[in-house]
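Read the single chain below, which is given as structure tokens and is the form predicted on its own.
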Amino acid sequence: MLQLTRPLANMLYRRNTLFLLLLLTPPLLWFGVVYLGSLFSLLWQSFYTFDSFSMSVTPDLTLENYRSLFDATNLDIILRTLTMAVSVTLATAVIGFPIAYYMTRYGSHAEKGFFYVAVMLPMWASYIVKTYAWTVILSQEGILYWLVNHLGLLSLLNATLAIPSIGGNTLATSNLGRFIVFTYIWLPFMILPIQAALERVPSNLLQASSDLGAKPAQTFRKILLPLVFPGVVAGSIFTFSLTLGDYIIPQLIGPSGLFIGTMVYTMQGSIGNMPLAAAFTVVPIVLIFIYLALAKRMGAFDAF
């Protein structure tokens, strides 16, 4: 056996191109056949025709599914999902930046370890279990209502829930509650890229800015934020795309009203309209491609 492997190893050592080809062929086949193959199959089916009378799909190609995306009802679903994705992305950036900054600049070695575990701990639990837990937390008998009531803020919360398109009967059945859960679930995906970007900023650069007379706000706006911004954009790629495609949280938290993910589930699972479900699936793909193009222009990938 050794007599056979040594000549083979010597040959691969001399022919780097062949060695690289053998090394990359399995993952490229997996990526090309399984991932891209299924993706193109999905895109192709978005041009099929759904016969609502016989509830069957025929391979007659049409653009009707894409045209129906611009109907008032479907366009409302797309805009509702897009608004939530943008809101969650902004909220996670605002909440995640101070946490990442403290971890990087002020945390001792032990505190950094604690924060890393604290940030990643929710990711070790089941996604569905966390979402169900939030349905209890946000209910009127939950801990959040108990805390708000003891702080004397219940009237303020009820006034907030009375705002159309934000509120609802309770937090558990409101868009505000849905937004809170989305922000909680995807927050770690924002903190970690920002923290990685902050680690690359030299401390003496901030000290030099202070020595030259810049105020903390000026140092943040003109030095720190431009250097860390690629990390913020990198984190936003995760929070934006994950919110766009999620369908479990919109089903369990918040008022009735479909999101893109729940619409795909309904069309494909309940109605059997696979072409329209596939057309809806193209929407987040297009949005994320546009977002990635903008992120690349802003240097987001340099943060990795």
Given for the second form:
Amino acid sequence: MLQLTRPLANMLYRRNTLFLLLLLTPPLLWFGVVYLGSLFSLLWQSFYTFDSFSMSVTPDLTLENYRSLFDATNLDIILRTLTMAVSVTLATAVIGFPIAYYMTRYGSHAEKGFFYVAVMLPMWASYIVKTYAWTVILSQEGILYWLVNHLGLLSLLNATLAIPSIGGNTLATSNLGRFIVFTYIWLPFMILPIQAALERVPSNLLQASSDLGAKPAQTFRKILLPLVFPGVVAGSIFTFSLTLGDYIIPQLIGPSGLFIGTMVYTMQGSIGNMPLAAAFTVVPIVLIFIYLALAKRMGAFDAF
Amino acid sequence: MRSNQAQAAAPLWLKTLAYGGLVFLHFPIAVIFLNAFLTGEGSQSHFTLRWVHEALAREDVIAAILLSLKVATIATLMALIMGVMAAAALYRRSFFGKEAITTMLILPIALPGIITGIALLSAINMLDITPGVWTIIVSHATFCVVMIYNNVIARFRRMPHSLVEASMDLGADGCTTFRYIILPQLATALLAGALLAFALSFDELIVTIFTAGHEITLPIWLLNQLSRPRDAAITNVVAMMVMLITALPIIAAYYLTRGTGTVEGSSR
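With the form predicted on its own already on screen, would you show the form predicted in complex with its partner chain?
Below: every chain and molecule of the assembly, starting with the one above.
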């Protein structure tokens, strides 16, 4: 066996390009055929025709699916999802920044490690379990209502829930509840890139700034924030794109209005309108590519 | 370096916000763990292992766990092979299309899961394949490759190529060099990548729903449970088990790659 493999291995070492090709062929075949093939088949089907009378799909090519994305109801779905994605991104940045800041600037070595694991574990912890936990917490018999009630804040909560477009009947069926869950689930994806960006800011820059007489707030705004901002944008890529595509959380928590994800899921599953579902998936793809292009200009890719 | 310097203590408000954030991140998980061991109502509740026993006696729970373990194991092995090949091919040479290949490897986790899922489903339908265990495995392997690739390529880049050349100069052939020089250097990166891929696959729901057909993986089982509130006690126990099965590989992967300067988990 060894006698046979030795000349072969030596030949491969000398013929670099051949070796490279051999190495690349299996993964390229896999991704080219399985993954890109699937994506193209999806894209192709977005031009098929769905007959709403017979509820069947025919391979007659049309642009109708894309046109109907701009119908009032569909546009509403897109805007609703987009608003949520932007709000969640802002909220994760606001909550995540102090955590990342504390762990990088003030944490001792051990504390840093502790924070890192403590942020990473919830990020990797089961998505469905976390969502499930929130359905338990937000329900009317749940901990949050119990807590609010004992603090005597129930009327305040109800007043908040009465605000249109934020509220709803209960926390579990309100946009506020959905927003809390989204923010919770994607928060670690924001903290870690900010932390990575903060790690790279040399502390003598901050010292120099304060030596030159800047107040802490000035140093923060003029020195630290511009240097860390690409990290925030890097984190926002995750929070934005993950919210845009999610369809489990909008299904389980919040009011009944559809999200892009739930719309795709319903169109494909219960209605069988694969062409419209496929056209709808193009929306987050386009939005994400626009977002990525913007993020690239803000230097987010240097933050990884 | 900076952490060795004497530093001013953090302002209290900042410390409060930071630790408050950690509490927020762990609160729902704690709720699940508590609920898994409690029985009774309100102040009457007390610690019990009853729900753990009942959950482990359920055939559907065991079947879902076994299926998820099987899928995650096979998908990880497939991803290992492809991820290592891709990393070995891409780490040194630059050539036309290299950027495109890297992007392609990342795409399955960069795009929202619903797109990957529905794309695979549309292909499955077009090819008249019956969805089942193997369609789940294929879909999971696709997005697990990047976990292995990221870990292994980071290690390859830090490995001095002179080691390989020295080995060859001393008369070792490619196989011997791979076996005795490259593999030991890669070992922990391989293991860490595999653990992350395993955890990712074990927990994957969004893509799986589309490619699973009638198969029920553990996350799908949990999703189905949400419409059965009477079963909540069992659900809590299973949810806790899922947490443990994914958390342990993650912690292990963290310690395996600590100090190598790569934040492997951050690009999920």
